[in-house]
Structures are given as structure tokens and as C-alpha cells.
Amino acid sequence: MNVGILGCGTIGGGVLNIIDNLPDSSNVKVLKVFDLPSKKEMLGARFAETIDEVCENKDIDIVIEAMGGDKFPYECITKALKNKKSVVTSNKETVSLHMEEFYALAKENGVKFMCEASVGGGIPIICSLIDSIGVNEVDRIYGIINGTTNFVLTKMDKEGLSMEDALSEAKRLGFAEFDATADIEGLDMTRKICILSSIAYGGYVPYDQIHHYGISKVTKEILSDLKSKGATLKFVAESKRDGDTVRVSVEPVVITPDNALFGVSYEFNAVYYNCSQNDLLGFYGKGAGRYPTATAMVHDVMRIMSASEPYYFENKKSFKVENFLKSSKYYVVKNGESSFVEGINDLSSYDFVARVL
């Protein structure tokens, strides 16, 4: 099975470098790779100076795309998909905004779509949950799917660092890009539970009508004053369904050491979602780095090359979507007050909101 590659960075660059260690009875080979002209001399024959080298290329059965953004990458996978091309993405930013899309032209093409590694980096939570929906109908699906702003809220916590400190540290290691806006204010969950919703209810959850509230506001003290309450502070995406209402947000949550997550630190991701004849199920494991994302990615070449059929999303059901501002308790800081409410009408009320999970 022959393979190209759009993006060559960290995650486009840890698949090439999975692959090139395969053992040769895995049958994958990468043909094509497509980056920028200073990647030529490190590529050699490989390289590949325009998209249409690997979509276009009558050679390359699968095409990965590990670049990030949305508009150019949008060009390339529906190409690839129109070329029949199977795709592999990363890229929770595109998936979010056009799965509809994506999945209808891969079975209009006779070719597979596949984007394990947009929700939760190393973790099978799409594949687990695609499983699960065939014998069970999902209600609730929640959990920490952000590794660089979990790893800036434990280094805040454990270690008393400020939330720069904290990110800067994030960025060294490689878990936080140079701009981490996206991941800080939640756009990154945003984008994840919008996927990982419209799969398990069987209808598209409109990314731009899910709440979202960021941790650009936590303090060590707003951590410390938690933490004297018995509780600490995550960053949490979650979504429930009832009937034709999803209530969805990603939002800061306070928890107490009886909550699954309370103990999920650094850049460890968990997901758990409850199943009408599975009850709760829950996957832990590293969601964000190099060679968690990129392995998953290979998962997914694996799976293509697999006789198993394919899943198409299609959007069946159409859903109101709602938040958990009025019927949930907060804590929230007003002039450095802390204090437990019932329910928020203006979040511009107070100086830092966080739901009680």
C-alpha cells in the first residue's frame, strides 16, 4: 500500500518516520512527501512540490494529511477523496467544520475516511465509539481531550507555577504550538466534541453553537482556594443528549477526588462516554505529542488496508443545542471572592466562572 504525505512537521514527520521503521511484511511505503522547499534536501525523491504530486498521484492509494488549518487542507482531502484516495487527517479544525462533507465523497469514491487522531491523540476513542454506536444508542460523552492545557493547569497546581510559566514550559516540550490561543480558550475542545457528539447521536453538532469558556483566567490563588475546598480545577469538554436537545460546553469544571478525572494529569487525555447497553466505558491515555498522534494516524493507514467495512457518518438527526449555564452549580471569583451559585445568566458578572462536575 503506497502512501503520501502532506505536511512534514512534528506529526506529519513522526508517521514518516513510523513508517520507514515498519517491518517490510506491513506492506506500507511512503511515496510522496508534501512541505515546504526546505524540506527538499531532508526528502530527496520523496518530495513533492505541489499537492497534486500525492493526490493526484495514480501510485498513492492513501493520503495523510498532518498539516493544520482548515481552508488548505480542505482543498487536499476533498482532491484526494475526488481522486479516489483514501485519507487519513489529524486535523480536528477541518473535520469539525466539513465531516459531512468528507465522509459523503469517500462513499461516493469508494474510498475510506478516517480521523482517529483529531480527538485525543494516541487514545482510540473514535474507533472505540464508532464500535460502540452499532449495538448501543450514546447519551453523555465527557472528559479532558486537550494535553496542553491539562499539563498547564497540573504544573499550575502541583508545582505553583504561573499560568505563563506553565505555557512556556508546554511550548519547550513540544505539547503547546508557539500560538496556543486555540488549546488556552478552548477552541481545540471545541472542535473535538463537536466530532466525537455528531458521531455518537447520529447528527451534526454545529461547532459554532457550542459554548466555550477558556482558562486564560485561573490563577494560582483561584487553584490554591480549591484545592482548600478539597477540589482542583479541570478544562473539560462535555455533551449530553436528551431526545432532540444536545447540551453541550468546554468550559473549566471544579472536581473532587471521587470524579474519575480528578487524578488525570500533565498531558494525559480521558474520555468517557455512557451506553445505553454498555454503560459507562472510558479511555485514558496520552493526547498530546509527537509519536502519540502520529502512531494513531498509522492505526488508521492499518485499518484502511483492513477488509473490514468502512463507516460514513450521515447526518440524520437534527439537534437543539443548549448549554449548562442555567441548570448547573458554578463556583465563581468576584473581587477575589470565591463563592458557589446556582445557575449564570452573564458571565461578564464575574471575574472567573468554573461548573461544579
Second form
Protein chains: 2
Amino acid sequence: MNVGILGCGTIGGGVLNIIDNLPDSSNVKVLKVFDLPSKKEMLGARFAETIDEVCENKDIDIVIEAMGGDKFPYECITKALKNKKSVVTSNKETVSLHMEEFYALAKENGVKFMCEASVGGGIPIICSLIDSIGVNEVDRIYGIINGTTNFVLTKMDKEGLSMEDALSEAKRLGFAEFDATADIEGLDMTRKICILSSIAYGGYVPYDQIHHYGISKVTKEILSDLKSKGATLKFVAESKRDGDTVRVSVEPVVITPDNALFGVSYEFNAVYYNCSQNDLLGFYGKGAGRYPTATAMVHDVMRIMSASEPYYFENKKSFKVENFLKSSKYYVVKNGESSFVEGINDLSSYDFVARVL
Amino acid sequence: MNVGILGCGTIGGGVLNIIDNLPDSSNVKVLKVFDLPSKKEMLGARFAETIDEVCENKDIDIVIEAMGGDKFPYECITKALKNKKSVVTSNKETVSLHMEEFYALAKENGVKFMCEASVGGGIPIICSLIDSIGVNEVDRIYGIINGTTNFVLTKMDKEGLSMEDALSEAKRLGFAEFDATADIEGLDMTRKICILSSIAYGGYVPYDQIHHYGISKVTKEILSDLKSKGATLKFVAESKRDGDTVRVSVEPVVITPDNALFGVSYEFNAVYYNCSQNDLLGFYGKGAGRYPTATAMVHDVMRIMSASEPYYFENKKSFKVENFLKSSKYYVVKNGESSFVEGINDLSSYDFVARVL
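Would you mind giving the form predicted in complex with another copy of the chain, to go alongside the form predicted on its own above?
And the full complex, kicking off with our chain again.
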């Protein structure tokens, strides 16, 4: 199989490296790599100046999109699919917005669309979820699916850093981008829980209807107050299906050591789901980073090659989307005093809130 | 695809139930079920009186072995493979002893051999491991892969039960067999870590060379002593590869809340492995029970049907097998007094030992 790569940055470069180092018997070759002209020298004969050299290339079977963003990747992915190329992407932004269309185009053109790396980096969560829904009803998904914010909270909690210092450290180590707003405010996790929930429940759970409450107001005082109560704070995405309603949120939660998420620290991710015949299943690993993500993409390439039955998401159900605010117990802070309340009616009446999981 | 089931007890009956309730589009049918004559009435026309009616049946493509034990299942599995039927088994006993032969026979006969359910029940650990070794070097595996003993230790630790009472409770709830010796002494986990290590490292790690030290000597006093130190005790299987040496053991270990295994309680299992490009990957779920295990077997059936590239274990490397006793820190108890020592030279000089993880 011949592969074309769009974007040769951290992730795309990692994919290129892994594939170039696979044994010949694996039968995968990278033919073309599209990136900005500054990469031309490095890429040599494989450099593609336009996306058409990849997406319309007759010799290419699989297009790997590793650029990030939405509009341009959307254009590239649809073009590749229409040209009957299977697509592998790690792009949660464009997948969370256009998954229905991507899968439909893939089906129409007899190719595959794979996005394992868009959630949880190297954790095989999407393929496991797809396996599970073949035999199970899934009705709850929850987890820590953003490495940046988990790293920041862990640094603050265990090492007493301020949020600012923890974030700088995350940037220094490559766990956070220059602008970490999408992480801190929960937009990144919102996209990921949108993708997971839509696949799990068999209907699109609109990204823009998902309640998210960021961690920018978390302080060292809040963390030590919780520690004195034997608990800790984690930034968690959760969705629960109950008939036609999906309750979903991305918000800080209070957990105790009994909870399996308690020990998930630093840049690690963990995601759990409940299914009818298999109870609770969980997955743990590095949710970001060059090689974990690139490995997940190479696995997708191998799954395409293995001729296994393709999965196509179809938006068969329409859900009412709600959040947990009114129905759950919350830890709240107001004027430096903390307490617990049953249900939140007005978010603005507190300085900080975190659901008790 | 037509399926034959050998053994219609807890697991086999679960598989039968799941497959009978799959939508017609799934294209799987159970044609024959072998069990003792007492099941004849219940099974009706599908009852098979001899294994040959399953293993030599021209209309059957896949044989599901769910009987347990070693000698008879070995006979059935080899017969089915030689008759060009793919085999799915949950039998860790026979797999840990004969995996090399089973995979070789499957390859020779152009069929598949699948044993996902033999380790970790409903946790997709074997297929993930097989995926990983395609791109990664795996050099460490560790986890709680026996639900019975984890249930017993959790009951003792969290609810103050004696081992005897905890074990009775486990039996009452169906988490332990009448004779729980294989669980308590670690034989069950020894078989599972043998299977996982052999696949991960690409060479057979002989079952009978794996050090195991059971939990029969664990007391409430030991657990509360550890609790006062901020730690707890878990019964863990671990293997580490370093060149031609595999260090492997099944023994109680002392862990603190930082460790991801800390929150793994009751009948749940969790298993982690380290791989070169993906760091640490972990899996969590019900490691036993009717539907988790049966679901894993049905997934294996679907993987066989999907025409995905088969995996065949080959015993390509010969390892020196060692344990951790001399090289690790241990918590030791002697005459009711606990302390920590660096390395154990003589196990018999202590009343109880547990490695510090």
C-alpha cells in the first residue's frame, strides 16, 4: 500500500519515521508528503507542493492527515475520500464537526475512514468502542482525555506549582501548545467526548451543545482544601445516555482514591465506558505526544490494509443534550469558602464549581 | 459463518446466548453445541453427543472451546485445527501449555487461533498487545489479572473481612470456584502472564519456570499495617524483559495511591504494558464472569470473520527466566513484626513477603 502524508510536523513526521522504519514485509511505503516549502529540502523527492499531488495521486491508496485545524483539513479529507483514498486522521477538530460526512463519503466511495488518533493519542479507545458496540449497548463514557490539563493539575496538586508555572512547564516539555486555551477551557475534551459519544450511542451528539467549564479558576488553595478532605480534582469529560437524552459535560470533578481516575497523573489519559454485557472497560495511556499519536495512526493504516470489515458511523439517532448541573452534587467555592451543594441553579453565583463524581 | 461450541456452562452458554441474539445481518449461527447428556434437552437439535460432531463437522467454520482444563480441550483444539476450523478459546490452562503448537497448527491449516478471553476476560488485552508488537517493542507487562484474589484482598482491606469470609463471599457471588487454590496460590495468574509475556516478547516464557508466591498468608493485620503506611497490598503478575532475560513473578506487591493499580478493586482487573513508541498503555475491566468473557469470545469470532490479517505466535527466542526476589525492595513480616529489606535471599526466613512496586 502506498501512503501520502499531509503535514510533516510533530505527528506527521512521527508517522513518516515509523513507516520508513517498518520491515519491508509490512508492505507500506510513504510516496508523498505535503507540507510548507520550508520542508522541501528535508523531504527531497517525496515533497508534494500541493495537496492534489497527494489526494489525487493515482498511486496513493491511503492519505494520512496530520495538519490540525478544521477548514483546510476538511477540504483535503473530502477530496481524498472522493478520489477513493482511505483516510487516517488525528484531527479531533474536523472529525467532531464533520464525522457524519466523512464516514458517508468513505462508504460511498468504498474506502475507509479512520480516526483512532483523534481521541486519546496512543490509546486504542475508538477501535475498542467500535468492537464493543457490535455486541454491547454502551451507555456511559468518562475519562481524562486531555494530557495538558491533567499535567497542569497534577503539577499543581503534587508539587504545589501555580497554574501559570505548571502551564509553562507543560509548554517547555511539549505537552501544551503556545495557546492552551482550548485545553484549559475544555474545548479539546469537548471535541473528543463528542466523537466518542456519537460513535457509542449511534447518533451525533453536537459538539456545540456540550456544556464545558474550564479549570482556569483552580487554585492551590482549592487543591489543598480537597486534599484535606481525602479527595483530588481531575478535569473530566463524561457522557451518559438515558433513552433519547444524552447528559454530557466537560468539567472539573472531585474524586477520591477509590476512583480509578485518581491515579491517572501528569500527561496520562484514561477513559472508561460502561457496556451492557461487559460492565466497565477502561483504557490508560499517553493521550498525546509524537510517537503515541503517530503509532495510533500507523495502526489505523494497518487496519485498513488488513481488509477487516470497515466501520461507518451513521447518524441514526437524534438526542436531547443536557448537562449534570441540576442533578448532581457539586463542590462549590464562594468568597474563599468551600461547601457541597445538591445541584447548581446559577453557575454565576459561585467562584468555582466541581462536580462530585 | 457457522460456529460449534464445546462446553455449554457459564461461558459457553453465554456465547450461545449472545450469538443467538445477534441481528441476522451479523451472519453467525451456532450449529452444534457439545456438552454432557444432561444438557441434551435444553439444547435440542443443536446438541452434539461427541466432539467429532463439532470438530469434524463439514458445515462448521469456527470451534469455540469453553470447557476449561487441559488434556481434553487440547485434544479438541488440535482436532478442530487439523480439520481446518478456526478456534476461539478462553482456556488459559491449555493455551499457556500449548500455545506454540496451537498457533503452528492454525498456520499450517490456513485457519486462525484466537485466545483473547484467556487473559483478562472482557479486556481486549491480547489483541491490543498483538497490535502493539507490530510497531513497538514491549518490555514490561504488569497487572492484576485475577478477579477472585483481587476481590478477596479488597474485601479484607476495605471491609475488614477475614480471608475465609472474603473467599466465601467470592464463591457466593460466583467470582471464585469451589477450589480456589489456583487463584490464591497464583497459578491462574502464572498461566496468564506466561501467555502475555510469550506474545509480547516473541518467545515462549515457560509457565513452570515462573516464580509465584500466593496470598494465603495475608492477614487483616498486614493490611492495616500497610494502610497505616499509606499503602495497600495487591496480588500482581509482572514480567520485564531485558535482552535475553525475562524477570517474571506472581506475588503480592505493596503499592501507594500514586500507582494506577491502587484504585483497581473487587473483581476488576487491570493490566499495563510498556512499549517503545507508546510509553505505558493500560486496560481495565471485568476479568472474569459470564458475559465479559463470552463477549471477548464473540469478538474473536468477529475478528475471524472480518478477514483481518491473522496473527501466529512463533517461539523465536529462548529466554533465561528469573524472578525479582534478589534485586527488589520487599516488605517482610517475621513473628508479627514488619520491616522493609533490600532483596530476599531466603524466602523461608519470613512469615510473609510482598514486593514494593
